[in-house]
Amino acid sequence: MGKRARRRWRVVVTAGPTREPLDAVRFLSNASTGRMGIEVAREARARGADVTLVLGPTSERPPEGVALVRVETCREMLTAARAAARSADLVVFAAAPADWRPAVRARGKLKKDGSGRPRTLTLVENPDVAATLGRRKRGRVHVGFALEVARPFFFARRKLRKKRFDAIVLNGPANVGGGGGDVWWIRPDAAPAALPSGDKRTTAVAITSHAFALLDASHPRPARR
């Protein structure tokens, strides 16, 4: 009697920005395209994993063969990621959810009053998707991302510890949108390792290789179907 086939890895990837409504037509967001997370999801699927992609608003095309969950706001992303992560082996937090949202969503469309006076906008802090899931990891491997300018390695390592990541990918501002800046793979117990950064696809392949190596080290490797 042959050996029983082991299950495939179950991977969750968050990607893209979020939009936090100000009124019926305006929102707060950022310049994330979601491309890096999409490419990580594509590569994980190509390696035989069952992949769920939690994707914020973007014009980028998601890969075929993944379970796609579309979200708009940070709170929607948290709900979707938490549900998907319950059965995951690996979660890659590549999204750039908004840190803040308007305290009140105006009804209709806000109008100028012609006075020229400043208008005050009150913001409230959004939940932290990665930190929330990190508080109950249940054996999952978590990989995060950091975009830093000043003292990048210090702040990346601090984020790694605070959010209980097993590894963190450090980017500079040049990687927003098109990519091409320096990228580093950082583990708690090792020196930073430079990743290839010519384009997001190449970087995503390297990130996925490192992440799957973490899975191999902590779980028996599942067989492909």
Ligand code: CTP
Contents of the next structure:
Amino acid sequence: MGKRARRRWRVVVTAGPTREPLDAVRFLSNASTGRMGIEVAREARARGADVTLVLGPTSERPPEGVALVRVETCREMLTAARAAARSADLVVFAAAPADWRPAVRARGKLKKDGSGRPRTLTLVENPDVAATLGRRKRGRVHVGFALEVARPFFFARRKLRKKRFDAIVLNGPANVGGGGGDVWWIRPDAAPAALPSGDKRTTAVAITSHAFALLDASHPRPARR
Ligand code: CTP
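In place of the form predicted on its own, output the structure of the form predicted together with the ligand.
Let us now look at the entire complex, which starts with that chain.
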């Protein structure tokens, strides 16, 4: 590598759901498959980056050639993402971490008591991985996601500011239920740019392309550490 040659970008992607245990055999989770993040990780790798994929429980196959960190809970995802992000240039927050977890994890397997009475489950808030890392961003580029039903652009922009994202990928209401629909790339001071929304791979390639353009613009030289 010549002196002027740029080192490889270091990219971290969070993907998939998390599982928040209730007892030894039960958990709270959601239906995220992790596909979008997996495809972003694959594309970043194909473009020559060093990629760490922090992946929640999914049966989707992670791409070859990336450093894979498997996690279960949101708190594990935060720990893994924070460690990987330390030396990263770009972090893409494609995961759907559970917003709450059961306040206590029961030992063994909870028994039903047969009384027929409702049972109360106390939930506590999970940390926000993106917002937490956003507080100590240094020179990194952060890209987030939002799924908005009402006033999508307003709420996406609010999320962009709150979590200190450099760009946010907005999935409009048509995407609720995974049907496919409008997807937008939103930057703080620019008009939204439409992204192709046919299939996840195509959308992920476009997202990665936009994210790398941001990297090139914000890090004209490799950052010194
Ligand atoms: N995110 C995260 N950690 C969480 C929750 C969300 O890192 N505990 C990230 C996601 O990876 C995504 C963005 O934050 O990049 C989504 O933010 P969120 O506020 O959860 O948005 P929505 O899923 O759209 O939900 P809501 O509007 O109900 O808050």
